[in-house]
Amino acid sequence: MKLALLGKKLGMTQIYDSDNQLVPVTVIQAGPCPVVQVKNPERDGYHAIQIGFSPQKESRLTKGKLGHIRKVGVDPVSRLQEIRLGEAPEQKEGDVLNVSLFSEGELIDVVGTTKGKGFQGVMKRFRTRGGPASHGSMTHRRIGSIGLCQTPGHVFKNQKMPGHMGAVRRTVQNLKVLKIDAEKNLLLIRGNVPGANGDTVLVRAAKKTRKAQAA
């Protein structure tokens, strides 16, 4: 059974891998994450653990959240995340999870929120072709015809149109852990992950490793 960690995206850099190839990596500060609550089927109907991340002043937490955290005797944290499990965990309330959950060379999934781009047109949002660039077309970056007159006579559902871009939850799968700094709780992961520097991400064991290894 594999657990997950909350972490903070610190940024990107490059390192040399075992084959002496220069590769881009994302640096994530993963943990430490105290176990704030352990759920079981008898009381809650399912197995899960709730972990915390990012130390916070007591004055900045609500009384309910502060009391919930104090109940297990851990330091106040600003973020809480529930991780659902298929069986009872070995960890107990008050235990601390860190980067020792993962190993170098392991494949992981990273879940985060993409950067928000605000309201955007179809060319930036969906990379559409756009209209003619010259000769007075007046429709250089517009979407063009979407409904026609009689057939079909209406706009289809899920038609790509201008709107809010980004700021959505995304999962990047099968990223390789190239290096672990246990002293500083750092994971160096090959490739990029969603979100801006400083955003909170969830790091978990990869769920589709067979497909990735076959490819």
Given for the second form:
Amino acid sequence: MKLALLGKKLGMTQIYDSDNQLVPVTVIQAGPCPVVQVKNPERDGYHAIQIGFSPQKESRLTKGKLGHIRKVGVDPVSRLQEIRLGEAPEQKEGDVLNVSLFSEGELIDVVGTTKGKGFQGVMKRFRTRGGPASHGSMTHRRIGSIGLCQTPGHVFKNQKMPGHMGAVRRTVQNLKVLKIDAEKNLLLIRGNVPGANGDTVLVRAAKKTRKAQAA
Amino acid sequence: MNQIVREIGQDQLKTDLPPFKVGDGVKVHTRVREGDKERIQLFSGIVIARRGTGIGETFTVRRISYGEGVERVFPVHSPNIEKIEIDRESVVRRARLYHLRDRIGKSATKVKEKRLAERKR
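Take the protein just shown as the form predicted on its own and give its structure as the form predicted together with the partner chain.
Every component of the complex follows; first up is the chain already shown.
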């Protein structure tokens, strides 16, 4: 697996692309991410790299975390993320990763936590249809039947019901990097990414790309 | 909006825009691509609305074409718009001239011209 960056979703806007089309873009401030730890098979059982993001005051970190970060001479960061790798990385502890990892036109995946929607009914949560709006109907946005009678005698698993919606980890695949601002550590990505503005997201090279998309 | 996000696309904004307003008669020169040939297409009419800010700003032009009302919405800062010419300036008292849609005949294209309005004063 390739290296990734942690970033902050700043918000969305629009720009004109090379075809003079106005396209929606998400602005992500990605990195700089210092390498806090390099894991190897001898000691840890696998190859991985741990990166940090978002500078933080020393007093806001626990002593344990601070010691772990300070051991490699890196400034305190609030976020840590481990990235599994297939082989030993070129980077050493203390190195800094930034947006130069990516190139304009490249396809990427963005992992984030979606906005929490609270406790929601089935119509919003699962896009079910609900009942009739009028003609004496009293089941407007309700769930309807949840199963059969004595046989099978229980409600099947995965029956769609009201409950908590959102605030889960989601990945959006194959988003195109339209522009990179190395000076400000900005990535301009076509389309939207999970989470609210200000949320931390993980940006990595696309894992599954169809040939047509890559062209 | 985040300050950094707001600054993105600022360099794509047009700086040579004529100061056209709602009510003005304009000619919009648009680049049209046909295969690999490019030509300029003209659309003239009355600006009946301007909405949005920054790079997403658009304006609506209405004209009567062969007896049929036609409206086109253009992005103000689109590179596909070669030029915007102001034909005649006018004085209007509202921001959106949607009432022109309900008018028939001569009154459908009539907006008080600036020249006339000034003379009256």
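Small disclaimer: the values here were computed from a predicted structure and weren't measured. Residue numbers count along the first chain shown, from 1. The term rigid core refers to the most C-alpha atoms you can superpose between the two forms while keeping them within 1.5 Å.
Visitor: For Gly64, does the CA position differ by 2 Å or more between these two forms when the superposition is done on the rigid core?
Guide: Gly64: C-alpha displaced by less than 2 Å between these two forms.
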